[in-house]
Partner chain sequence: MENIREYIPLLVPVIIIQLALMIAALADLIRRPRTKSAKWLWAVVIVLVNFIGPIVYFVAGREEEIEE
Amino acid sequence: MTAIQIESLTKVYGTVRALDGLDLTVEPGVVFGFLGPNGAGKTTAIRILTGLARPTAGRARVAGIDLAADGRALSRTIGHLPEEPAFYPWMTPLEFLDYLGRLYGIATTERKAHIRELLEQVGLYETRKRRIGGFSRGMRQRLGLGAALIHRPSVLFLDEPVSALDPAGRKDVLELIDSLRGRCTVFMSTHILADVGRICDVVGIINHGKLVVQSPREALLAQYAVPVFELEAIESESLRRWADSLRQADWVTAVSLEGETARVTVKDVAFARRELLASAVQAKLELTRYAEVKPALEDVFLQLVKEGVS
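Could you produce the structure of the sequence above as one chain, in the form predicted together with its partner chain?
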């Protein structure tokens, strides 16, 4: 049985097609990274898969349950962490998790033990009796994760779980998600590629409400393993001008600039090996480094999303 199966899912808000015939299959037990630029339809897809919104057209099954058929069964099978999880400010983490545990009908002794375990896992045991009202974003995110796991769901939906966090908080939450591998299927949306690169087994890229590509992360990197050329120059202004002119060239896919480093992806690697350095020399760049490197997920993503547009 597949964990998630989506068939030509469509959602229309007024004149906007948030989802435009999305097809997607996720195997059980994997950490699935759902990638896409802002506004690609990631949140809409998650809202439909968690039963918060209804699709305009198309079908979806989560853990074998048809979304259109059985909302009650769905709520017991899935866990959901919204992008900005909301709580009752007058409750404490302990009370909140206890409330949810009761709703799932978990027996008292088991509930208490499980809640303690969860609170320790998300690092909120010390603050379990403080009002949630004064909690920071990071604490809210971690409590949200605890809340999503209270009933040991078999499929966990995480909507941008680390976007609102600082680097330290981001690392903590990612490690937590990583530790869930094997226990449940994780469906995680994000626009931060570095995070996906670290923990996701399978990556699906969505753009304009459609799936662009879906593949195991390593296979994706291998398949789109077009090398990337990195150039570093002393003066960034001339580098910028050179990058601008390079973008016009038909053998170049993309040029990204970051300070004094330019990353160039190309269509024809052999051609680039001959011409790229020559072009840089011609532009009289004061080069300090020239290298051909393996692509990061970010390069693949940019390449695919760009293809999707054209």
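Numbering follows the first chain given and starts at 1. Each form is matched to the other, and the largest set of C-alpha atoms that superpose within 1.5 Å is called the rigid core. Just so we're clear, the structure is a prediction, and the values are computed from it rather than from any experiment. First, how it differs from the form predicted alone.
- Once the rigid core is overlaid between the two forms, residue 35 does not reach a Cα shift of 2 Å, moving by less than that.
- Comparing the forms between the two forms on their rigid core, the Cα displacement of residue 287 reaches 2 Å or more.
- Relative to the superposed rigid core, residue 212 undergoes a CA displacement smaller than 2 Å between the two forms.
Based on the form predicted together with its partner chain presented above, generate the structure block for the form predicted alone.
Shown below: the chain alone.
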């Protein structure tokens, strides 16, 4: 059984088609990165998959549950962290998670132990008795993640889960999400592509409400990543003259300069490995760095969204 199955999902708001026949399949136990530019339909899709909105057309199943048939079963099966979670400001994290645990019918002994574990995992144990009304956005985001996990869901939906966190907080939350692999399916929407590259097993990119591509992360990088080399030199004028001459080579796609750094995009990686450094040496450049740049998800994302590859 697939964790998430979407077939021809469509959502229309007046004259706007937020989703336009979206098809998507997510296997159980993976961390799935759901990407797209602003307005692509990511939040609309998550709202439908979590039962907060109804599609105009199409079908969707989450953990085997037909969204059109059984909303109550869905709420007990999934966890959801919206981009800006809301809480009762007069409660403390301890009280709020206990309240949710009671709603889900979790027994007292199990509930107390699980709440302590969650508060420690999201870094709020020391502030468990402070009023939520005084929390920063990042602290509320951490609490929202704990709340989404209170009933041990089989599918967890995260909409921009680390957007409000500082670097240390992002690291902690990403490690927690990473630890969920195999225990539940994580469906994560984010605009921080480096985070997707760090923890996601599979990536799905949508644009204009349609699926552009879905692939395991490494396969996506291998298939679509643009081969790039970077060279840094001591003297920028010599580097500029060399870059101008290099642009005429038929094995070079593009050359960009930023200060003392040249970024060279090539058609043939093997040929570039043989010729690029030799060309720089022949031009008598005093190099301080020469590197074959690791494929970046950002480059793949921009290329696919621009070209609409499917």
